[in-house]
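Just the one chain here, the form predicted on its own, laid out as structure tokens.
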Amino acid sequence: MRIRVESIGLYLGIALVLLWTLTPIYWIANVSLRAGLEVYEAFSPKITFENYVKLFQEGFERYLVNTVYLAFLSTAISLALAVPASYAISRLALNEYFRRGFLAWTLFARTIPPIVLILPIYVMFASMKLLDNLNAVAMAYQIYTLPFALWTLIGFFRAVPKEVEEAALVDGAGPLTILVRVMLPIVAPGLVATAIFCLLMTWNEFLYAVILLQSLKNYTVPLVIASYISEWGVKWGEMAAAGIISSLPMLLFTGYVQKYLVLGFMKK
């Protein structure tokens, strides 16, 4: 009897979790397939792809390309800087005060609320004529992604046995050779996991994009979705369709590299 009550409680808990997580997805998918006042109906036999057609008639693919470009460029910059830095911090014989001070500084930079940093960044970019520039925004996104990538990769590098490096040293390899040809293949799952989380952080970023990007041609998807809310009303159908379309690339990408993500967490 006790086991039966526990089983019922378990299934009830699973049902509540599924209801909690799937209801928003159902709502956004349902609204994206409605037109006019039907967006307020939870169940309706009529479906239409009118909202999706409108999006691409208005050039939504441009904003999607901007978002993809910005996300991958930001992630590439973060990994290019974080890989050698995390390897040096975790493996090379550096001064202990410098090591701890550097890590504390990067952690402190990550804990500062982004709204505090955007004003000096805006003034600096304006003086350098870098406003409304996607490449400059990718640099600004390093405030989010670089400390995260650095701290995450340090854990993966520290998990590699030192005997592996010592064997490479015996064979005459230098630090750069060891990093590129020995360490990177070993921590590849960790690199993939770090890249996925960096992509997710930049894919949905709104604050810096809305302040630093000024022309419509450079807008990212989060900015376009926010523009559907205006003083004349809310375009629920187009907003929901844009949300569905913008979610698909990350879902497909994450599904494709999922095995590397799992391996990364297992090795860490």
Given for the second form:
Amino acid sequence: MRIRVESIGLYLGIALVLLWTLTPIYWIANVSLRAGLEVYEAFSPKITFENYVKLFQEGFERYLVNTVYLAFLSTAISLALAVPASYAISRLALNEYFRRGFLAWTLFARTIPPIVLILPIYVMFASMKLLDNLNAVAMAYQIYTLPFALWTLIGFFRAVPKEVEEAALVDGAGPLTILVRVMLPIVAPGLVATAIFCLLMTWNEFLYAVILLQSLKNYTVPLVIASYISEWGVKWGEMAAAGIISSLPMLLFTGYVQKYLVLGFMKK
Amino acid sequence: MRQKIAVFLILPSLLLLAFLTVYPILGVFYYSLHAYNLVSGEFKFTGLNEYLSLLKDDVFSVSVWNTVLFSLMATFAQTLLGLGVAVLVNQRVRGKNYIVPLLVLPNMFSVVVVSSMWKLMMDYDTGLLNYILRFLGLPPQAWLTSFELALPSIVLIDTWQWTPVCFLIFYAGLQSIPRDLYEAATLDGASPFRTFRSITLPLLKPYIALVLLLRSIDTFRLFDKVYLLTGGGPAHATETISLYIFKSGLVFWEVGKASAASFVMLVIILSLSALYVREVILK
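So that was the form predicted on its own. Now I'd like the form predicted together with its partner chain, please.
Let us now look at the entire complex, which starts with that chain.
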């Protein structure tokens, strides 16, 4: 009898946690599918897509394109630099102090509040006429994606057993051949996970975007949603619809990404 | 030869990382020693003057206090809640494979979307929270616009978004504890509380340290939620250091002052960073 009481308590606890977790998500979806102030008919089947339609009539696709471009460019730059570097750090003969110093610095870079670094970058971009330029923002975004990519990739490369490489070494292959032919296929799943995280990071980024981008034509999706949030007499429906659209890629990747979610923070 | 290849492979990352960290840190320190205004073009060496004027600025001290307060409240709430949920889910529960991904969902949404969700929920007239309060016969609250509630409301939102990550780390920690330890404890007739205190807690210690460090470092930079939801108001109740730097440097263009504030923030966060780097790399 005692066991049954305990397990009822257990499931009740989990139900409460789920309710707390899921209500805001349900609510934003609900608001996005209602016209005007019908939000309290939360369970009626009378839904409408007019908020979504209105969004695209106002040119929402432009912001989607900007965001996709920025996310892919930043991720590509980070991976192109981080793949060779993290391979070298984890596998090639290096001074041990240098190796540790590099790791510590990478990790330290991730703990610096981004706002602290932006003023000199802003001044430099301003003097080089690089403000309001998506390509320049992709460079600034490297402060998020590069240390992250280095850190996670070093972990993936280290996890590959030494023997795999040794066989290739016996065959006389150089480091670059080993990286491309032997290591990359093995760490491919980790590489994909790293890429997805970099994409999501930049897809969602707000602080640098709001500082470095100025004209509406260069806005990213987070900036547009922000403009709905802070607007007087908030456009609830459109804000909710934009929020849902911008979250779709993430929700798509949840399953794949979830088991990697904590790895970016953990020990090596 | 191999050494040369290694340097060649690392160099591009090294240079970019230096450009993005060393250069701005030196730059911020350099600017902080000047009265530097981007609009008037004034640029004059003033020594530690900007730091002294920070000391006299009430808004700055309020924003430091708010940041510390927020960081403490949010870190403890998230660590405690994350630990609780992890212990709960780690029991014999059916449907775990569906529950865990659902619990992680809040962290899959961006700050901007999370902010709009809670803006919807916390609206005085149309929000769900006040609807529930009215339904229960309680007075509705001005969640984001009252002096007392604004900062705790932001804590609540941040806790919703970040408890999942704490939960996942603790959950990974719990699963690394061998089952037979618990079986032995049960055989010895230990109570669940005793088992938790003598087995779970000591073995989770490194994970708890990690979560506390991670969350305090991350909550310390609080910007987006206050920028989007309160703008630092009402009456500076949610002003944070990040927001202060943003406003003084990029709204009022006093880059010297903002740089001094940035440098102060960097020095504060450095101690936490050092602990974190040591915890993760050296141990």
